[in-house]
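To begin, one chain is listed below as structure tokens, in the form predicted on its own.
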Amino acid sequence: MIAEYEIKLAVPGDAFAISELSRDTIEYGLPWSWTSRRVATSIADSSTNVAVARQAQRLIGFAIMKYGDEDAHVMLLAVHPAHRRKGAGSALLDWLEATARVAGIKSIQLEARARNTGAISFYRQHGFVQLGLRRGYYQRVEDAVRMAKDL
């Protein structure tokens, strides 16, 4: 699935497009917290991978994953609405899992909005299991479903 999309590490010049996609597809209804400055900080952080998916040189998706000693945490994963259900999200997630395995990571964790049944279903299809609920996780406005996958 990765072959259909160009998946690479983001460069500083990608920060603005990533932050806009986050604002429009992930952070809708919440105060915007993943600004281009915050994304640029993640791109520069050696314990974080910021991956982008491109098709025909156009950024259509991204993922941000922070590494711990044994676990990694997907902070954000988004695909432009026009490109959803075409494999870009799966390609990004496959890329993250492959890099985590190389790094010796034992599990990947994440949160999804409790009402985002599409995202929860997507992660379940990729082997993630629900661990619990975090009340008010999203800026005390919305609950999150905690999920994880053992590698």
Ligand SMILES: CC(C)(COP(=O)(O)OP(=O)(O)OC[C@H]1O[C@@H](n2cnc3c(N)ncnc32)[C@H](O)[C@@H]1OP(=O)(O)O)[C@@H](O)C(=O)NCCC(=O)NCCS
Second form
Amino acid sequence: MIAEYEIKLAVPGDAFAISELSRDTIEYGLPWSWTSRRVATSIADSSTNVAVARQAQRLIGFAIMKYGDEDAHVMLLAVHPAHRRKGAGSALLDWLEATARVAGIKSIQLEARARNTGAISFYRQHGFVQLGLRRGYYQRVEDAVRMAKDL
Ligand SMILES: CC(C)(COP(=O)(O)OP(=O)(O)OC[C@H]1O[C@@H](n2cnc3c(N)ncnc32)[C@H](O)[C@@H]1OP(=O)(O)O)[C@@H](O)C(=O)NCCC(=O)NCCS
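Please show me the structure of the same protein in the form predicted in complex with the ligand, now that we have looked at it in the form predicted on its own.
Shown next: the complete complex, the earlier chain at its head.
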């Protein structure tokens, strides 16, 4: 079922919830690097978009994308486990893509944990292609799959 989500830029008060979701659903098994302070820095950074998905005013997902001159990089994207497979991740990624197109970005790049087959399938579904592997990218604990999409 496709549910309706409100996608908007994050506000400083979202930093803690985002950092907890990153710790629990993306950085599991790794040292926690996306602390509330780091997320707050990204929210304030003019070359980074932090988007949040809300349902009934509750934050249920987020995405962080950093802009270069021609490329943009998805740093993090996650949906609360209870809200998966209902289109929230797609709504966040579509929002990032639409924003990047308006900004004249030519390609979006990202890394996913090599064992995270669900995320790799999700990005493939959205037209990302696999470019290669980065050995030990995650604190030397796990490899990363590099993916990209030309806009
Ligand atoms: C990856 C993630 C963001 C997807 O969010 P989501 O809201 O469940 O995604 P959607 O509902 O928009 O899925 C769209 C399509 O992507 C594919 N997809 C999504 N999750 C998948 C999974 N676990 N396995 C296989 N395909 C998947 C499916 O084709 C899906 O369509 P369908 O449900 O009709 O089959 C979510 O699983 C998540 O937060 N995972 C943990 C964090 C993470 O891995 N982030 C990415 C790396 S930073």
